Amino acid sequence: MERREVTFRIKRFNPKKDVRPYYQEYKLTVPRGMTILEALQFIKDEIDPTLAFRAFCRSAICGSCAIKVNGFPKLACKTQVFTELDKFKTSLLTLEPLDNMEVIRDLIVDWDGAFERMKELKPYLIPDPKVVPDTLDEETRVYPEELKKYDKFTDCILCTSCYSICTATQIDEGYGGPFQLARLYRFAVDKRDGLKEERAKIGYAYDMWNCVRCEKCADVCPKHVGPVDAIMRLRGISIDIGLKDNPGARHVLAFYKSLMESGLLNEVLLPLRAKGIKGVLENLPVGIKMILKGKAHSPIMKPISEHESLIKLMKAAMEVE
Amino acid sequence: MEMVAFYPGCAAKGASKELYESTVAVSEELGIPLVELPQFSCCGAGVLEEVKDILDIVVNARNLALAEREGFKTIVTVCSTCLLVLKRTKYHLDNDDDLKEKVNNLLEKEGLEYKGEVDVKHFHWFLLDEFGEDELRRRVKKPLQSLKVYPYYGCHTVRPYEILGYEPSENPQSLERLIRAVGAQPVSGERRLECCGFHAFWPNPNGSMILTGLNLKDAKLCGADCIVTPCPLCHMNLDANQGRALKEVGESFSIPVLHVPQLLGLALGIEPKRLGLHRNIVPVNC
């Protein structure tokens, strides 16, 4: 079996003990197949005990022990050495605790405000007397396509693993986070939710169009939950509740429109029309030294060919159930 | 070489016009047959997804349908976030037959049909996958030496590996390729697979610009001459709004901005006019 000599670069910190967080190097030959996890484990067990990392069920479910390797969150458990050390073509994996947490130690951090922020949500179901009878005598059914909205969203192990590498989550200590927004999109299309579109207002509440789309919750997830497709809709329920007159709303139906005027984004008319006057006055330094670039098309713009086509499917879309 | 549809994306035909040029112009240079189909709509940046789901599935589905009805085996785009919203598009398309169904009876009517056989590139992979880097540095004419590059991805060309698929997201290295082909050197910065934060412009400015401004400071941070990147949204935050970044981050210094083809095409011999380097808003010094 394939072996190689591999240096583990792991970050230490011991709150109670160091003044600072320091890395520590283990040299360990690893089998082919070994995962980070077991290459975890072997250092504990055989060269220092001191190491702490969380870990229970080893099998990418519990989501408890995701850290980071190389930069990149990942569960140690289900991610193998020899991909990574290929990945990044060396034999030198740097592992460190997941960011947007406190440390507790060494590779454990401190969930509780992740967890707290997701509970403020109230990511739990309200039932709906209408549906949800209020014995136990009959059961709410809920067919294959109802379950397909937000079947992928149940699949959250909650490893924190998006919420560590989110980047609205590092600049807007409102933001509700995206595991956590993914739940909430999760109930409010539920039929046996009492709250369902409303809890789009939670959403609103909690800065969800300051979601930045980066895609790295997509990325990271390792139950490919794509809590920023979560998003994205729960935002669109908004719009449909009546929550229009914001810029996000505002830039969304900016789009729309441009795509019924001429199939084409119209750019000059987006600040005024995401944003109104406050949008124009914001931008004008820089729409200004831009047109005089010549990097501004005409606010009128031609259709693009076949135009009548497009807006056909795009009316016949918005009438598919 | 065979004709590709060529998909500029609206930033390309309006505020980023310095990329369509220099797109056009590095094409003819190395013989890149590119068609642009008039019926071509806006993607949608991925904002239709918040009207309806589905909207943004046959707005997209109809730009490949096009394509396909003209012949086309590969849609060639210089916009990220187009490349991602197409992509994923073609990813959902295939991988859920009822889906496919539901999208080609509405399509059907317009006289279309989405099959599945034409592909999407981004530009520069596009550049990598037919010359490779050898071939493109053969025909450099100009090379740039000792010019330090920093490499800024954004997002959309990476992420998610899963509907991208083109090189691991941790670890592109297709950016540093090229820089290397035309003569280059990549500097290797923390933050070239960052967010710029323009998806969230309207909504959160000062929060936009302050990721801007921290891609900036490491670019400068890694002794860079000028920063390179293939999307054209990343471009306008980082070179239209680079000032009002710099301020929110406490900085106040300045660094050109490139487009890929304004690189490549400069190494290629081409004029910086054909190029439209005199449109960029922190001047390139050529």
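Positions refer to the first chain, counted from 1. We call the rigid core whatever largest set of C-alpha positions still superposes within 1.5 Å between the two forms. Because the structure is a prediction, the values reported are computed rather than measured. What changes on going to the form predicted on its own:
With the core held fixed between these two forms, residue 20 has its Cα displaced by under 2 Å. Annotation: Cα of residue 309 displaced by at least 2 Å between these two forms, core superposition. Residue 285: CA moves 2 Å or more between these two forms after rigid-core fitting.
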Second form
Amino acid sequence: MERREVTFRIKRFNPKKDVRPYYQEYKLTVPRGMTILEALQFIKDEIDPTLAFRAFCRSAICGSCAIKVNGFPKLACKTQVFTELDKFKTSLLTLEPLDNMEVIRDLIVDWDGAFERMKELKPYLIPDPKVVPDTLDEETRVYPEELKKYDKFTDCILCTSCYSICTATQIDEGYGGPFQLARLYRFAVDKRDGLKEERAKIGYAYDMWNCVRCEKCADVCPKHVGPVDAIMRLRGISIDIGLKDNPGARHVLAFYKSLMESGLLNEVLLPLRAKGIKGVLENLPVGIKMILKGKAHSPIMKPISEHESLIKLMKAAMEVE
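Return one more block: the form predicted on its own, after the form predicted in complex with its partner chain shown previously.
There are no partners or other molecules in what follows, just the one chain.
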């Protein structure tokens, strides 16, 4: 069996005695097939029993072993050492605790803040008495086409990988959080739920429009849930129920109106439609530079030759959605 010499550079920190975090290196001979979690366990059992990390199911189900491997959130139990060595073309792997949460010790972070925020959003079924019977003698059937709306969002294992890499979470204390908002959407489209689309108001209150669609949450999700998809759909629901008086919603509607009018993005009218006169004033310096360089187009745009086909495509896409 193939074996390689690997250096694990692990970020250590014990708040009870360390002034600041530091890195400690451990050199191991690793066989092909060994996971990061197995390497951590070997270090703890054979080299350094003081190393602290969290793990439980070892089957990518509980999400407790999420850490950063060379800067990216991963499930240690699911990630093989050789895969990471080949990906980064190195013999050194840096293991660190997840970001956006306080470090309890070494690779263990405090999840309480993330889960408290989730509880605030009420991401659990509030039965609709018109749909859900009040006795256990009857059941509510959920058909495949109904389940399909939220099925993948039920796969979240609460590993907090998305939360740790979310820049909106990092800078906005009022932001709901990626996995939290995805769970909110999951119940917003569940026919058994009593709040349904009203849940979009909760997302609105928890700054869901501050998501910048960087899609990092989708990149690092070990279950391919893609919280950003749920957040975009929750935004759509909020517009449908009339929550349009905010820059984010107006920006979306301005894009939509521009494409419906001509098939092209009207960048001249976009600031006005999204932010009003304030938007025009904010973008005035850029607008003047564009005019001077001949880059600004007329606010009156002729429709593209395939405009009718584009409109049909957009309407069909919205019906599917």
